[in-house]
Every structure is written in C-alpha cells, then in structure tokens.
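Only one chain comes next, encoded as structure tokens, the form predicted alone.
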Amino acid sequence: MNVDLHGSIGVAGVGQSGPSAADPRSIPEMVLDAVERALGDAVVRWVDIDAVVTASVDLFDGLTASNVAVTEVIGAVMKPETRIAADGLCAAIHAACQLRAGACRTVLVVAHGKASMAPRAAIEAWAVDPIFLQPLGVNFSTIAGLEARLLCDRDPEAVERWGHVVARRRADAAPHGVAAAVAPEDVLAAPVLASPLTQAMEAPPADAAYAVVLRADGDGLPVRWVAAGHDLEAHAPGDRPLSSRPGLRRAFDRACRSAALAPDAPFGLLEPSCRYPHEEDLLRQVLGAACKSAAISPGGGLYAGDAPCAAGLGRLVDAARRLRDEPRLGRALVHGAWGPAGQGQAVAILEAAP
C-alpha cells in the first residue's frame, strides 16, 4: 500500500488515558477520557468531527464487534465509522487515506486495550495455528524467544546488551509507566520467559486508550503527517524468516517512496512498538543509517505499558507531543506491529512544521 500525504494532513490534537496496570474503569470510560483530551487539545467540538476510525480486536476485549461498546463515547452515532482489527497505527493510516481522498476534513482516531481483563499469554495462544502450534503451548512470547535465539546465535553478546537496553527504557518510562526501573543485572537475572528472553525483558501489559485528531489542512499545525506504509507477512512463523523483518522493510520503503525520501534519510525521532529488546535490533537492521542519529523511545516506548491493539497509536501520540515540544528533531518515524512475531507492520512519518 502506498499513501502519498506530504504536506496535506496535520495532527491537530492528541489525548490518552493510561497506561495503568489495572484501570478500574470500563473500556468506554477509558476511551471517553482519551477522546475528550484529544478534542480539547485540538480545540474542536464533537460536531467538528466528520468521521471516526477505531482499532480494537474482539479476542482481546472478549466481545463480538468490540467497537460497538464505544460507538457512543467516540461520537460515532449517525457518523461514518470504521473499525480496524489491527494495531492502532493502522487506524490512523486508514483515517489519513479518508482525508487524502477528500471524503472528510477532520477525523478522530481511537485505539484501546485492557490487558488486565485476562492473562495475555492465554489470549495470544488463541491467535496461533490451532492444529500445529496451540497443542504445543505456543504463544507470542515463545515465538519471540525463537527470534531472539536466532539473533543470539549470530551475536553471543546480544543478551547482555539487551539487559542494558531494557534497563534504560524502563528508567525512562518509570515516571509515567506501570513498572519500576530495574538494573541491567536484574533484567538478566529475572525468571526466564522464553529463552533467552527473561520476564523483565517483556514490556509490561497495561490498560490504555489513545485518541488522535487528524485534519486535512495541515497548514498552521505544528506537526504534519507526511506518509505511511504497512505490510502483512505470512501468519505461520515457519513460513517467514524470524531473524529479519521483511514486512517492515516493505512498509518502510513504501513510506519513504511516498514521502520522496531516500531510504537513508535521517530521522530525529524514532518511536517503535518494541515489546522485546531484540525487536529493536530487527528494527535497526531495516532502518540502517536512517536511525543512526535518532532519539529512540525517549519516554520509554512500550516499557511504559503495552496496551493490546493500541500500542502504535500510543507511539503516534508520544511522537506528536515530542515534535511539538522539540521541533528541532525535524522528522519522526512511528512504528506499529501486531500478530505473532510482528506479522503485521506499519510505519508513519511525521514532521515538525518549519
């Protein structure tokens, strides 16, 4: 998919509720809080929203048509509404396509996830092949362990480096996240999750909702949406390489072509959806020189709290705020992923207004 959006769309406002380890509120309450914050940030009213795009997955919410539960609190009654059953960044990409097509002028994008409602590993086991993998107890974490093992075979010092990466991310996230900071040696000494990954290496599950207001005329807004791309790989882990991210490569290349950027054009900020430290290595393999001088997850990324299906939109919220506060960063790459071993990959390019 190619989306040519340069200079045509702006991020008018952002809002979030959470992350928290166990939010006592219902999903609609969390979502309403995030939406009201985004509308206030954008200085728009409910009547100014032309369409709504949401991201949620029935499996994680335990509901059929999980978007129906939030239809009223997102103001989608009697308005065009689209539900994306993938990462929240994909919902933002869909909204950008609507704006680019001229179907509307202002779109509200919402994503939510409430990990505290059920054990994450048990739910994710239902998302893998029921014949060959589920009987073996395979889930997203065990597949991530296979990925990490392949990278360790090429770089025996990788695990120690990952301990330092996790400690740094958790320290950055601690002031606003759901988990405390931890020393690198404690990351490595934590109980095994899926060898060589330890439990401390996994981004902590969280409850959160995010909302973004995108507007068709980006002139005058401090952050512009430039381009996007996404890709979906084969579902079965054995049908694709686990030591690389070809889907991310294709998504990134398409976004760069849409933005008329060279693949090695530098980014000042990188907000990836990395649930495990080895995924940063895979991301760096794809981006190469483009991320060499980038500030990576300055707020801790998913180590502040990983809300199912909402992570990518959360990265967009963080990136937009950072570009507003530090326009010198120039260009940001936002990343979202979903499915086992990052089966789905999405990227969006944002720029601070000159």
Contents of the next structure:
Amino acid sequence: MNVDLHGSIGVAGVGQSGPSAADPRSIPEMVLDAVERALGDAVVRWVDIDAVVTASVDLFDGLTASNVAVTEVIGAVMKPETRIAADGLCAAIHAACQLRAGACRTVLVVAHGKASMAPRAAIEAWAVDPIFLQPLGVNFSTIAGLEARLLCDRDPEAVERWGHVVARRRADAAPHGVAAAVAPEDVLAAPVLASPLTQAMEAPPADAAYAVVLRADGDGLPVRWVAAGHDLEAHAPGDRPLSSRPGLRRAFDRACRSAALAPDAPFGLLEPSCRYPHEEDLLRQVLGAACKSAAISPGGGLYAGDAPCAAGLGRLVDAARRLRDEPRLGRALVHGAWGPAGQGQAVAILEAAP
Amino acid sequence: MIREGSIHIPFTYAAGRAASRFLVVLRDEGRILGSPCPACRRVLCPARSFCPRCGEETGEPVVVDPAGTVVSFTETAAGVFGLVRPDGADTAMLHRLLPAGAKWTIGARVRARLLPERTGSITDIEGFEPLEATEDHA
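If the one shown is the form predicted alone, what is the structure of the form predicted in complex with its partner chain?
Entire complex below, previous chain first.
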C-alpha cells in the first residue's frame, strides 16, 4: 500500500445513532446503525476499511472488554482493531496516527456509550482513586463543583452567566436532543447538584453511538483533519490547579504546533465537550483570541445528550457536518475530555476545503 | 426485551508503600503524613509513592499540620466537600467539611477532626471543621 505520509487526512463520512434518553436497542444494534450511516456517507463498503478504532469503557457497558461486543458490527473481524478506553476523540486521534504512519488508507472510528444502563454518578464513583477518594463517596460532579467554585469566587457574575449559557445550549439542543429547553432563571433555581452547579447545568446523560471514516489522501474531501493533540493531568484534584486547564493548554499547543498554526489563529467553530457551563469559561481562557469570533456548539453540544466515552467523537461528527454545510466557517476545533474535572484533554483541528 | 443484571465483585486495593504508611500513622498516631518530592520540592498530601508531576519516587514522609486552609468547597446532597491544603503541604486533600450547614468561604481556616476509633482509612478523618470550633473544644 502506498500512502503519502505528508498528504492530508480527510473526514470521508460520519454517522450517528442517537442521542436518546433510553435507546431500547442493544449496543451492537446502535453501533451498526451509526456505522452503516458513516459508510453510506463516505460511499465506502466494509471491504474498503483497513482498520477500526473504537472507544468504550467497560464499567459503562457493564461487561469486560466491551469492544468485543461490537467487533462484528464494525467490520473488525480479520482486521486490525484497537480499543481506546477514553473519550472517542482519542480513538480518532489514534486512527489519524495510523493514517499518518502509512499503515492504512481508510480507518473507521467508532465510539459508543449507553448511559441509561446504570446510574452515571455511581459508575463515576468507581473511576476515582480507591484509597483516598472512593471511601468519601465523591464522584465527577463533586469535583466539578470544586472547580466551578474557584471560578465564581473570583467572578461574582459567573453563575448568572452560566445560567444563560446553559439556557442557550439547551434551546439549541432541544429539537434533536434528549432534554427540553429551560429558561435561565430555571437553570439557576434548579436543585443543587454540587454548588455552585445546579442539576439543570449538567448536560443530560444519553445513549448514542458515533462513527467516522477517516481517509488518507483526503485532498478531494470537503473536510480535512489537520492536526490533534492530547494531554493528561494528575488524577487527584488537590494536586492540580482547578481554576485553569493546563492540560487543555498543552493539548491545544501541540495541535497548533503540529498544524503550524499560531496559537491565536482564529477558529470559526468550536465543538467543545463541556458537561458543565464553567468548562466553557476554562476553554475560552485557554483559547483566548483564537475563539473570539467562533460559533460555539450551534447544535447545543453535549446538552443534546452526553453519551459516556462517545461525546468527543460526537463533537467531531457535528463539526464535520457543520463545516460541510458552512465552509465559510473555515476552521473548527473539536474537543474531548474524560476523567474527573477534565483530567484527560484532547483536541482536533478540522478545516473546510478551500 | 431487557435483562436486569448487576455486578457484585469484591475487590481488594493495595494502597501502596506511602499511602499505607499514611493510613497506619493516621490510625495509630492520629497524624497526617505528606510525601516530599525530591525534584519539585513540593510536599504532597496525602502521602503517595511518586510525584505525579515529576514521576520521582518521593522521600521519607513528613508530618503535616492537621490545620489547613480551604482551597475550594462544594455543597452536595451527600454533604459538603472541600479541598483543604494542610499547613506544611503544597497540595490539597479532598475531604468533608463539617458541619454541613456552616457558611464556607475559600481561605477559611480548618482543622482535621479525627474519629476516636480508627481503622486505617481516609475516613478516620471525619472531616475538617472551622479552626475556631476546635479552639472552642480545647
């Protein structure tokens, strides 16, 4: 196989199943639906796929080696298959690396999460340190509250602003999402989740599967994968600065260097994985001038439905569609996050073909 | 159709060298240990075997003060949780703030309240309470 290692990577096709509040189908059925849509969108067949990368986490799927359950519906039998136990955007980054390495010409990326299977907070309580944190009964929302508190302590208007941000995202998401629109005052008046965050400020959990076909030699495609970066912070929330996202900063800087972009080069579109509104503040803090004129989550982002481990790939699907429909947006930043208080951070830069 | 299922699998988690020492000293002596990093010079609390920033093996644990400062806090249905940086440490511990109904602020001074009967768990610290309350008790 001859692949131009310096040629561009293109987003050849995207597909999704959901989000829905409780999909009655099995995970393989949801995944197959998303994969068939992505293959159809890319106008390729299973035989054209050289390798598959999936993202899932066993605890969320309630079984060990959760990727094994979907290998047959992703066409991975007798092909190189890799599973990433992190956000779906990391699976896409892994796929892009395979393409850059010249190992493949076409890679299918799949991420799935079915939040309706079990209480999200209970599962996330198992994802924190078993010696110092689990016995306390804390989960990701507890740690998000600690993070949000630091921001609102130095910005007295932050909480009210978050109410408006959430209302806007929920309104944008309502036509195709799992939750209804909510007025800003109702966002603020909702029961406390982890103060200063209210329950209405948290993106609603959902069931969804996403699939993306990435292709080498992507010059003729309408959306190009330009660069990516990822990073990991310390796990313990007391070990790191929660009022900023240095991990996101490093991931973003890596992506910019890889793309030979100045850090203040403007983006026309941001598709962040923000489960809570204060995370948008942290993202803006990192991006600075680069996001000044960007459209942020025009479809409501994670407020349409937050499928565990799949959210970042969902942002990639939304961004690719938007760039295809509105190439004038030019450049998009896609963001994925995982772990407590965004311990893991990933970004990808996409561009509409000129 | 839906099949109801659940997973009940007991696990044993080894705390590791430094965290085990932290838990033993907490249980037996009622003191809180931190671990100094020889590279970045931070004292990490609770004690752990490696510095997450430098990857260096930490040095001999040191006792940090049971008094400290609230770095952040959050109220939840399960109680109030805070990040508390003990005096003498450079990182913060996540733990309960007591009492739940108190008015908390960042920068508040607190002290660890220990259980009289301790078992070697992070919950041997019942939580952190306002320093004035502990002074009243004294």
